[in-house]
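First, one chain by itself: the form predicted alone, in structure tokens.
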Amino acid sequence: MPPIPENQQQALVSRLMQACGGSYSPQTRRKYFISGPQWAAAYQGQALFHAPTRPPIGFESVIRHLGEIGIGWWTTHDTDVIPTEALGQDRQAEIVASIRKALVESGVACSMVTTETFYHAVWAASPAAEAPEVREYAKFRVRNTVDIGHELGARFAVYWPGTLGYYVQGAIEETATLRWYADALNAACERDIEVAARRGRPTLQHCLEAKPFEPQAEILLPTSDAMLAFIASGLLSHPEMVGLNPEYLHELMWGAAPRAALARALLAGKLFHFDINDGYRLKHDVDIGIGLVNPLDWLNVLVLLRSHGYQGPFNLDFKPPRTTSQFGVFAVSFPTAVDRFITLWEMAGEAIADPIINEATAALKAGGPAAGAHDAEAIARANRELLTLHELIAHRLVQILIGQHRGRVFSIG
């Protein structure tokens, strides 16, 4: 193949495209609760190590693209739209009412708002740090943010604890810490309820993201089962208010089972949001698109949220790669995640409508036939043969993904 003009580049990669098929029109995209935040559209591909690949994009674009696609709500960090030092102050009042009008020009809506208390220098500490001054800021902030929301529209806040921790031993003291940060969810919960009231619109629900890696180098609430035990720890006002916003990556991250971290969560009640996103185990916060890495993981998870009847926004909070150019991040990257999002979610309806794996699973909680209530051997003998059954469930799983429940086979010569 001879060398690719630059002005027939994106002409190749739009044929390529509809060349894989397996897309959904912006109309079925429209139907699921799928949130398209600003801060992964407007991502330049910049790094720790890594220059910028893509040129900035503000919140007019993303939102226009986002309502092409047909992902019909948008998520904003604060100062991802609104400079620092613009918060609270008019030119905010002014930014707000063009962000909605975007919203409202392209048919989509916002559904969170979250708090950037990660990365100016004043979170160097913390948002709960020692000095009083940065604990009223951060308070601040984050009613600013509800105020934000309310105007919005929005119906969720989401809070990322990231420097909530420390770099050396010995620096903070834990329990003043956590003590501090509640202080802070406390004024966001007080502030909404008045704002709420005054607007005759309902609270929006509060939700903690937990990230067992960076920015810190100990972090103290890492995990979301660390987020459940402070949510219920009686540090909190308003502990109803408040529940959780899991990363699938985060909770892969540490090694740990998303799967479960979820279940965890349903049990207490406390699902309020889901980041969706993929990538690896024990490695950094790579971000990548739902799927890619673990469908089969992916498919189990969808079949959990289904069965517990979740209905709480799917947020694509994922990095298109450095590789991807402006252009495919909008022709590629957002609708291809928004598809396999959709075809795992519709995988999952189907296997728990599985005749194979619902009978499997009847039989397995049937068990064997009666033994003694307190002989072992007994009880294992007559469960042996039936606990096949879990690898068969795993098999038929992965046939229902790669269509071979469907008689997809390959001829071999």
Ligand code: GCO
Given for the second form:
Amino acid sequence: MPPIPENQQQALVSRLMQACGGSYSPQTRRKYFISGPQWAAAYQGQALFHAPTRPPIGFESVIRHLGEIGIGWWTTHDTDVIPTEALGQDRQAEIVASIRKALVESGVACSMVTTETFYHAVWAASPAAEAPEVREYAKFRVRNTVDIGHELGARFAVYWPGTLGYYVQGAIEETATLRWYADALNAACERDIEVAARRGRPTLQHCLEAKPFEPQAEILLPTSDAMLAFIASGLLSHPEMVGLNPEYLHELMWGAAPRAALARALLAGKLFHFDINDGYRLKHDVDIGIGLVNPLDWLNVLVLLRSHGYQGPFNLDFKPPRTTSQFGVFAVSFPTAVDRFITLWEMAGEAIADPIINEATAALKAGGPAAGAHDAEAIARANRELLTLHELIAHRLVQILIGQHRGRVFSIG
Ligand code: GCO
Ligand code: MN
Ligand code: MN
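Given the form predicted alone above, what does the protein look like in the form predicted in complex with the ligand?
Following is the full complex, with the preceding chain placed first.
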């Protein structure tokens, strides 16, 4: 193939995207509670060791593109859209008003707001630093985000305390740091109660997001389970307002089974919000698009969530690869992520309704004939043949995933 002239490359990407097929209409995509983060769309491909590969992009363009694709909800950090020095100032009100306008024009709604407590130098020692002034500033920031959330009509506020930890040992007293962190969350909940009452709106759902590594070396709340314990610790003044925003990859990163982590959150009644993406175990936070690495596990995760009636949002917290251009972010990254989610969600429905899986599951629950309550050998024998159904169910799920259950076999000549 001869070299492709620069001015023909977008057309080539678009033609091959079309040829891939398998895409849903914007109307269909809008039926799902899927949100597109400002920071994912605006991610410039920079990271430790990497220069940006894409130009900056503002909220007007991001919201317009999301609307065109059919992603009906948008999420943002305070500082993704408002410069740090303008927070709480008149300039903030102007920016928030222009965000509202952009959302209305594109038929997109703001579902979640979150406070950046990891990037700015003020967070060098975390939002729960020793210095009282830093902690007061953290309270200002989370209260201000609550205000912005109500102003934009959001229902959720997310907290990712990625800087709550340390690099060097012994300087931080963990119990004090956690108490101080709880003080900030309490400030947010208390402000929320006031603002919600004043505006006649429900209070927000406040969601903690864990990540086991990065950016601190040691993290005080590294997993969703640690956060469940923190919510139940007695340190929060309104634990009923606080739940979880697990991120698929963040649970996988520490070696957990994300589906089991989600199950524990469901049992605690704390699965409020869900960041969806993909990646690898025991690696850094690569934030790859949902299902590109672990589609079978994703199918199983969605079977669990569908069968438990999870109604919360699915937030596309992934980072379009550095090799993808800004054109590609909206032509390839977002549409493929949304469409793969929808397909996996619908497949999960198929798995839940599948007569073979259902009969096998019912048979496993029925068990074998009574064999004598205290006779281990007899009980094992009575169930031995039934237990092959475990493997049969796994086989059937993969059949559903790859379309084999519809008779897809290769004709080998
Ligand atoms: C990450 C985190 C963030 C958070 C966001 C919301 O991997 O960097 O997941 O993307 O989700 O900060 O608070
Ligand atoms: Mn996340
Ligand atoms: Mn992540």
